[in-house]
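Have a look below at one chain only, the form predicted alone, in structure tokens format.
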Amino acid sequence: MKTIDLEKICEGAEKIGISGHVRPDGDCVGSCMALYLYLKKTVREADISVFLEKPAEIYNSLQGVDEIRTEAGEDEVFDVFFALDSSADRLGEAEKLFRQAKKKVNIDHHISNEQGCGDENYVIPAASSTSELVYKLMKKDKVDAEIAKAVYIGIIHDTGVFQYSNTSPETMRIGAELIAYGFDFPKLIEETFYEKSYVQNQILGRALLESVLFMDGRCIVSVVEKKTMDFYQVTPKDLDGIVNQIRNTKGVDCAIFLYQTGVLEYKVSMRSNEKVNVAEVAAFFGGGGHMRAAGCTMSGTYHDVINNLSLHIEKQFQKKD
């Protein structure tokens, strides 16, 4: 995959847009930040926008965070427009913003947006985060401390703080020069990764308690309905970590964490080690991701939704075994 050169790309350019996927997670919103404080930098006469759905406050320590645009105009035109960690169809309401820029730009790293959905893309697979891609863009003698933090939170957020099998040699050498830039990252790991509220820990427990394994143990899975949620008063966002809790349980392979999110709906995320490639599953039905962590939506009862996820990840055994 051939490089592309950020400065060139904006040169001349009176408009940026960047956006990330929908629902916002770590390394969408670092690698988000990362490039705005960057291109704020590089490219001063420019008027440069991030759209994303309003972040989890977790990340409010990020230099810029507050001006991310939470609504699109219909009619704002961008000579430039980036979609980060994300192919174009799930950008959400940035993704009109996107498809009539001028100039469309992808950088990503998830397997089922290989090809890239921009005039220039910069999609690599193998790499641990879009965080990663796009300091490997930046110029270093205009990589600062506030922009060093937004890319190691993408980092360690999509490498569970360098311990998934997405962790290259590469991505701990960048690692290390990140934090040499003096940000506190032992906090920044504690505050946005481990941390929890008293209401998170709650409805984690719940989750726990009521998984349950099945394939002979080599599945797990958990399901969170909406009376559950409004009961304790939780948002999707509360939700982050719980499929990567129930993935350490002893001798599973694939775990499976649902939660509603209308009649007969549920948003699916699954993650496992190399015995099954999620992102396959979650493609077949609309979603995708990568091969140990994906997700899509499914409509259906519960026991649906996990007949026809069964159905797909025991054929990813089958190939294994």
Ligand code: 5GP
Given for the second form:
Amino acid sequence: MKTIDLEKICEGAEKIGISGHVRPDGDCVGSCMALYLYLKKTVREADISVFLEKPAEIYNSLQGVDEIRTEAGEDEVFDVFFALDSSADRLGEAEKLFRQAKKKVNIDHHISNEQGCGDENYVIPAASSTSELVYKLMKKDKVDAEIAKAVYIGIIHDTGVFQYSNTSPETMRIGAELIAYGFDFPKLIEETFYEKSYVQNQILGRALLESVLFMDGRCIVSVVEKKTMDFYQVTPKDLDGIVNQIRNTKGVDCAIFLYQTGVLEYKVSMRSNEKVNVAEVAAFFGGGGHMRAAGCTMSGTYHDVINNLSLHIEKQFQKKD
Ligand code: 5GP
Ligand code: MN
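Okay, that is the form predicted alone; can I get the form predicted in complex with ligand 5GP now?
To see the whole picture, the full complex is given below, headed by that same chain.
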């Protein structure tokens, strides 16, 4: 896919909007804030807003997070609206703003959104992160330490600190360029990726303790019910990273983590090491993501959900064995 030209796209725009997916993760927050800071610097005459659900507190050190708008006005019409790390239908509050914008731009790396949903699309499924893509569109002489830090956060979160198979030589080169801006990257990695609060560790421990191996030890599943979340007083944001931890179990290819979002409703997170294309499994149930990390929301009891997912995971194993 050819690249897009941010300068041309924003030329003459008076009102610019930026948004990312619901339940924003590090890449979503990082890419939105990086583009926000960059456009404020380079399209000075425009009124620029960024719309997101309130990010987790770990992102508070990013410049501009306190300017994020969590609610969208009904009749606001933007000259240009960017959907980052997301398809239009996952923008939540901002979906209507995107759809009624004069120019829609989509920058993403989800294979489940390969076609793109904008008038202009820059969707590269092979890219490590949307943050990497946003950085590639920037004029390097306009990047500063705060922008670099936001891009870096996005990349480390989507690559598991340059570990997952989506990390390319280019990702590493960009990582090197970014740390040259001089922000405190070890602290950023520690505080946003590894450090957990006491209750986060407690619920992680619970999820590990109660995890169950199945399919001859090739899959693992763990569930956190609403009542357990209430007991530990945790919110969905506190459950980030649990699925990666259960995936580390020796012999496991596919890890599934569920948390209850309503009566007979679960949010599903899936990870795979090698064989199962979890993007395909998630897409079947109306979700999406990447080959090695994907998610969806499913209805039914915990057992219904696992049975339904298992059928599709089994098929994936059969394809590869
Ligand atoms: P996580 O398991 O960390 O929530 O998500 C893993 C990946 O799958 C992320 O890239 C995330 O954006 C994507 N994803 C998670 N849930 C959904 C969903 O319900 N729909 C779509 N389209 N993508 C999802
Ligand atoms: Mn991403």
